[in-house]
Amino acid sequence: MRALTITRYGDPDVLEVRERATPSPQSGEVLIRVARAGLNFSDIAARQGLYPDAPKPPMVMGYEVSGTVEQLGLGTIRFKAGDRVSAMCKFNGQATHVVVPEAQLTALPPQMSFDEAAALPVNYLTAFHILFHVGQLRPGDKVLVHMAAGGVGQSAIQLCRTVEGVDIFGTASAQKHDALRAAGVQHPIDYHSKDYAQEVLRLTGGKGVQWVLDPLGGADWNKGYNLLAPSGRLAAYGWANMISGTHRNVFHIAKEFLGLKRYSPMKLMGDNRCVFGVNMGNMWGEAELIGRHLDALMKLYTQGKIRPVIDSVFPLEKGADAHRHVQERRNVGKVLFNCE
C-alpha cells in the first residue's frame, strides 16, 4: 500500500509517499480501502513536531477516512466486504488502506459522497461536541467562530444554523467574507484590518457573546475570555498560533507559553464564565459517545440541515502542496486527499 509519510520534522517537503505492507485486520477490526482522507491542522503541527499525541517520524497521519470495506477480522458482524463507510482512525488514515476497530465505522447514506463522508468525522464531531454536549447552544445565542472558513469553522456555522436565532460572528480574511455570508455568518470580521475584539464589542453594544470557539490559542484565548457575556463559554480546541512558519520556532513557542493566562476557579466563579477544552483525538475510549454524536450528525445530514463544504482534493503525491494550502489558510472548507 501507499502512505503519505512525515519522514522527519520540518517543512512540507519532508512529506513522501512511501510503500509499506498492507495491514491485516485482527479480531474486531476492519480493513478499509481508503477513497478519501481528511487533512487537519493537527497534521501540520505534527509535521513540525508540535503535536505531542502524534507518533515519532517516520509517521503517517490522518484521523478520518471514507472508503470501502475490503476485509473483516474475526468477530466483526456489522459490515460486509464492499460496504461504503466512513471511519475515525488513530493516525494512519492518509494511505490507500487502513485498519480500524469496527466500532469506529459508520455506514454511509446512499446519497453521501466519499468526499462528504471524509469531511464529516473530525470537524463536525468537534463542533457538535462543543455546542451540544459540553455546552448547550440556545436560541438567540451569539457565537464567535475563529478560522470560520476552515473545516471546523464551516461545520460550526452549519450546526449553529440548526438552532433558531443564533447570531454568528466569524473571523477570516476579507476575500473569504462572501463565502461566510453565503454560509450564514451575519458578521464576518477581517482580522487583518480590524481588532476583532473591538469589532465584536461594537456590534454587541459592549455586551459580548455567549460563545467563543477558538482554535488559535495563546493571546487569543485571553481576548476571547474577555469577550464573554455572563454565563459565556470559551471553547479551546487547537493552538494554531503555535505555528509561525514552515519550521518549528522555539522562541515563538516559548513566547506563546509565557503569554498563557491561568484561569482559577475563583475567577471563573466571580466572572460567571466557563473555559473548556476539546480534543477529539483523545476520545478514543468513548466509542459509545462518539457513536451517538455520529448518529446525530448523519440524521442532520439526511435531513439536509448540514452538508460538508469541500475546498479541494489533493492526490497523496501532492501532500506538500496540501499542507501549504492549509497552513497558509487559503482553504474555505475541508481539504482532502484522494487515496485511490
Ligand SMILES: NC(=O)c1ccc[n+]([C@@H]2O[C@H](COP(=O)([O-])OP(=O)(O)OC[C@H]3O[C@@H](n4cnc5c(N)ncnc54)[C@H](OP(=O)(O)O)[C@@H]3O)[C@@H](O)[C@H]2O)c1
Second form
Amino acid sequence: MRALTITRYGDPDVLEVRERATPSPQSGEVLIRVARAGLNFSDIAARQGLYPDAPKPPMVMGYEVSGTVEQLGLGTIRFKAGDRVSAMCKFNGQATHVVVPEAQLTALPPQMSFDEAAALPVNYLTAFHILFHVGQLRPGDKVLVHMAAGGVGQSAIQLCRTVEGVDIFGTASAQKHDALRAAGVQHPIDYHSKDYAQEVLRLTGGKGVQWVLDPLGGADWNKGYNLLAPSGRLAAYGWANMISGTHRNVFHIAKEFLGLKRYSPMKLMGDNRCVFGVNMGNMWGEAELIGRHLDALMKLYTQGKIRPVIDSVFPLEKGADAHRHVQERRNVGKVLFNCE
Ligand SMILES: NC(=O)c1ccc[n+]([C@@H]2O[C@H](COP(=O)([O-])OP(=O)(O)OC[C@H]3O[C@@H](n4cnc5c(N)ncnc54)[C@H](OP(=O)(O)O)[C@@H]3O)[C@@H](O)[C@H]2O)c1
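Alongside the form predicted on its own that was just displayed, please also present the structure of the form predicted in complex with the ligand.
The next block holds the full complex; its first chain is the one shown before.
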C-alpha cells in the first residue's frame, strides 16, 4: 500500500508517498480500500510540529476517509466486502488502505459520492457538535464564523442556515466573499483590510453576537470574548494563528502563548458569557454520541439541507501542493486526496 508520509517536520516538501505493509484487520476492525481522504488544517500544523495530538514523524495523517470495505476482522457484523463506507480514523487515513474499528464506519447513502463522504466527517461533526450539542443554536441568533470559507466554516454556515433567521458574519479573504454570500453569509468581512471586531460591533449596533466560532486562537479568542452579547458563547476549537509561515517559528509561538487570556469562573459569571472548547479528534471513540450526530447529519444531507463543498482533489503524490494550496489561503471548502 501507499501512504502520504510526513517524513520530518518542515515545509511541504517533507511530504513523500511511501510504500508500507498493508495492515490486517484485528478483531472488531475493518480494512478499507480508501477512495478519498480529507486534508485538514491540523495536518498543516502537524507537518510543522505544531500539533500535539499527532504522532511523531515519519507519520501518516488522515482523520477521515471514504472507500470500500476490503476485509473484515473477527466479530464484525455490520458490513460486508465491497460496501461503500466513510470512516473516522485517528491518523493513517491519507493512504490507499486503512484499518478502522467497525464502530467508526458509516454506510453511505447511494447518492453520496466518495468526495462528499470524505468531506463530511471532520468538518460537519465539528460544526454540529458546537452548534447543536455543546450549544443550542436558536432562531435569530447572530453567529460570527472565522475561517468561514474553509471546510469547517462552510459546514457551520450550512448548519446555521437550517435554523430560521440566523444572521451570519463570516471572516475570509476578500476574493472569497462572493462564495460566502452565495452560501448565505449576510456579512462577509475581510479581516486583512478591516478590524473584524469593530465591523461586527458596527453591524450589530454595538450589541455583539450570540456566537463566536473561533479556530484562530490566541489574541482572537480575547477579541471574540469581547464581542459576545449576554449569554453569548465563544467556541474555541483551533489555533490556526500558530501557523505563520512554512516552518515553525518559535518567536511567533511564544508571542501567541503570551497573548492567551485566562477565563475565571467569577468573570464568566459576572459577564454572563460562556467559553468552551471542542476537539473532535479526541471524540472518535465516543461511538454512540458520534453515531447520533452522524445520523442527524445524514438526515440533513438526504433532505438536501447540507451539501459538502469540495474545493479540490489532489492525488496523494501531490501532497505538497495540497498543503501549499491551503496554507496560501486559496481553498473554498474541503481539500481531498484521491487515494485510488
Ligand atoms: N477542534 C476540532 O475538532 C477541529 C476540527 C476541524 C478543524 N478544526 C480547526 O478549525 C480550523 C479550520 O479548519 P479547516 O480544516 O476548516 O480549515 P481549512 O479549510 O484548511 O481553511 C483554510 C483557510 O483558513 C484561512 N486561514 C486563517 N488563518 C490561516 C493561517 N494562519 N494560515 C492559512 N490559512 C488561514 C484561509 O482562508 P481565508 O484567508 O479566506 O481566511 C485558508 O484558506 C483550523 O484551525 C482547524 O485546526 C478544529
